[in-house]
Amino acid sequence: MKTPVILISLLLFSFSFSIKGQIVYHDASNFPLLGKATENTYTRYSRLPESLKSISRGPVWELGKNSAGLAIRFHSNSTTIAAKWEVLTNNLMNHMTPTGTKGLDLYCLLDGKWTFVNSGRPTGKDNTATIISNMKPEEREYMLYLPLYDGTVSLSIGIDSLAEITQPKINLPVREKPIVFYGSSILQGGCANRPGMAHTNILSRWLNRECINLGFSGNALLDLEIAELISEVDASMFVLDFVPNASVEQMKERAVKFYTIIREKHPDTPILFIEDPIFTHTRFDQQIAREVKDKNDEINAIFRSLKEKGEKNIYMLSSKDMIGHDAEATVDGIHFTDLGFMRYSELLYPVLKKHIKE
């Protein structure tokens, strides 16, 4: 009779387990999206609203695609998480990961700090991934990053069958007077590792504040109606990061009515001004280092004509040392690693925990 038994016993463990290891996905429309700064957008998934469709540049309407900065949050008790997403290019890049420019990021909430957890790494177009398992069945909150240089067109979240996967139950990070960045590939999150490594994201969660990612690679030539989009934000802080892409010729053009047109609406808001970071090769290229030179002593004459019309909480940040001085922390001599991010992160924080407001 004891063989019966314990046949039985295994089957019940079999079944039991094989229920557990099913994995039921669900739609990630179904939970907040974090980093859009607006909720009218051409897709879910995008930076832009429909409105800018016929207006903007092709160059930055395309690359509004990208879901860089977006992140998904969640509270799951399952031992695991997968994820099926859909991206929209495809894109490759032969200095960037394809988890970085497709791929996704989960953090998790411990002791209330946000801890990487894993990735979820691409194969293609269309792609799955599980990307923990065999944790303890726990409660936990959850927050997945987007690809940074790719579009989402569709992204569901998997779970044990038997487990649940709810709204957030705490609101970190808060949603409440984000932080809004505007600028070019860097602050895209090029050439960061994965999503989770952009320094926005990094700052995002040393802050618990959300973070708005406008960059656009390449492309942020201080396009008046991305300045409108910005003034439509209510943020605790603007940062503006324009100067790798900008040339001096459209900083004089540009520059003082892209702040204007935020500053009217926002007019006690922090806004800061970054440098041009001080590239690696530029001890080499003496053509680009004079074009950082020249670019930096713009921006910096464009701050000190707002200061001395009286403009009021008007911030500038050196690029001195931005990435350190070892010159290790780009993947090209421009684009940063995981390591530049960090230290730009590093030196940004302190700013912007400074002057953001509750």
Second form
There are 2 protein chains.
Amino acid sequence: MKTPVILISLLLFSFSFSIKGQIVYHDASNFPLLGKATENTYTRYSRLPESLKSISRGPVWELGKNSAGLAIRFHSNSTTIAAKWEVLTNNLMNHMTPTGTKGLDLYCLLDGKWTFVNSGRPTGKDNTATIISNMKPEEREYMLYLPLYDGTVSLSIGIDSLAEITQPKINLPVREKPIVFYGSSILQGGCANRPGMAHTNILSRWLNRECINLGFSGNALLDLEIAELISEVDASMFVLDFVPNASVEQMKERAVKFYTIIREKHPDTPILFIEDPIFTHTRFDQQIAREVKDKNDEINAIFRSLKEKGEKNIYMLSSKDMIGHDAEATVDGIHFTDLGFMRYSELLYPVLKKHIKE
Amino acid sequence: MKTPVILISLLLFSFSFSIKGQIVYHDASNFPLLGKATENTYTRYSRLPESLKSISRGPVWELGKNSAGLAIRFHSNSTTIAAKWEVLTNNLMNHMTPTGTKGLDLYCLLDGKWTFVNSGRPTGKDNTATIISNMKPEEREYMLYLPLYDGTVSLSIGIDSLAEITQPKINLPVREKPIVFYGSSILQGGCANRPGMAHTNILSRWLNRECINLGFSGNALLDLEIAELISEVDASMFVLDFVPNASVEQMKERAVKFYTIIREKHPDTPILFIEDPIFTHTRFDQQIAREVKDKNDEINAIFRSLKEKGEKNIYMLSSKDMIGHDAEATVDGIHFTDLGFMRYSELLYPVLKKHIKE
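Okay, that's the form predicted on its own, but what's the structure of the form predicted together with a further copy of the same chain?
Below is the whole assembly, all chains and molecules, this chain first.
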């Protein structure tokens, strides 16, 4: 006599659970992925093509597996958005939040503006997080940013069992003529509090234009195969932000070669060079102050020599106002906090906006 | 014949090592500690007096061991500043940097302004970090902020073996008539990237006035023994920022009692109430939107009733402009990033400046 009662109870419980809050997960590989230089990458959520595995230096190849700057676009009417994701190395850094290194970050197009919804906070290698709930069941366009300093092995998006998830119905950010950024740990998003605050992600929202993040922490050493990869992109602008990593000697040896590889395939596309940030501890540490000065002298000398040779559509961005003047915008003198990334984006935005319109 | 040669080599090596870079550590307990409501705390680097151990709720007592808002002042001519410190729980949070939870943060008085030097990044329970090096051997005034979301068990400051560390020679920030803040996880510094970016620490630098941080993550529930502790401080202003934690019922039951305990001992001191922040996900999550509205309606009703009863020197700060209008200033909809703390400080600064001068 007991079994049927238990069965009925279980059935009632399941039924009420599915009505009230069951979340169904959908593999994100069915939805558009923004931010890649080529579709032909090693895995869906990595940044370099397999062909570079035997060519690139080890650290560049490994950093290429980090999903910095990648974002999934989708449309849903769900009242809850959740996610399940597996990261590659379960990376932990002492000056960056786990949410920034290996978390997710959800934005929604609200009154024409990409608006922060909430972050997906990681717990380890395998993660499940409810990003937002208690929403009205309205149709919305979403953009979900992937981890900045870890690889994304797999990703599923969770919605209410009775809701729908579909392809985006609005093609924003514009994917034609993206902006390609090449650079260091700062470009890769170190140390944004959440993935959406890396400056390429901020600028992609503000400009509503796809941005491609080729930031390689500690390894923007002007590797020429990366210039070849960059040159394959039909971009509206190229941003070369390698001075934080490349030494004066490396710049002397390879900066013009790196530039020329891109320029040969894109004779008229604007190319922006960026000075080394005036790291805030240059006010105290004489060695780092000298290093920043020497590097900025060198990149400006290279820029002047390109101009003197008659190169057109090249620009230099001074770092004088890059992250403000109060010395507060970094976590360690070097890596930008969200405050630094916001200030850097405010400096870059008008420059990029002007050039991609031309 | 071999022994003397080895001995001489060792002696020469030690000598050259001590000249070039030996760091000598000095116990920080010999230097002034700013940010405590009472000198009579459980340990030097905790925030509550031992007498509350058997009175306060467990979580309040435990959070009182976190060194949020505490700072060591010293003077040195060293070219390097290093630190050794042990933390209590080796706390890790997925939405805050380890540097913010359990790291150190060094500032220096430069041309009359407290200027970020660098952070001390933690590696675990026991930590050693070089904070800055390669400085000119000049006399400088320093302020070293302690961990926000962990306890500080011990702390030593490292300087060049031939340099000096002394008591501060300038009495800034002003320690007479400090400002006392009572509040939630946000007040405790969640989620600043480094300790100096908690808003009480920012404001203490900008106002050059000691600030006392009684932020208890998730536990600003108007515990009356904390009001008693606050009332012991001869403050220039009291800032009551409990709405993010206290429920409408808790406010109805205890907000006036909490206020009255402070007011009875300080009949003329300005007391500032602060609304719940408009958490950024209120744009999407209807439940949190309703909760924020209900709480802000309640704190405003309490404020109006105090005014109607003739209470003087009380003020209400609207949260309308607290963290800007772009929804970008939090890591999780709730907790401020450095961008949020900077905006919140910019809102609070003129209000506090006006009142502490009166």
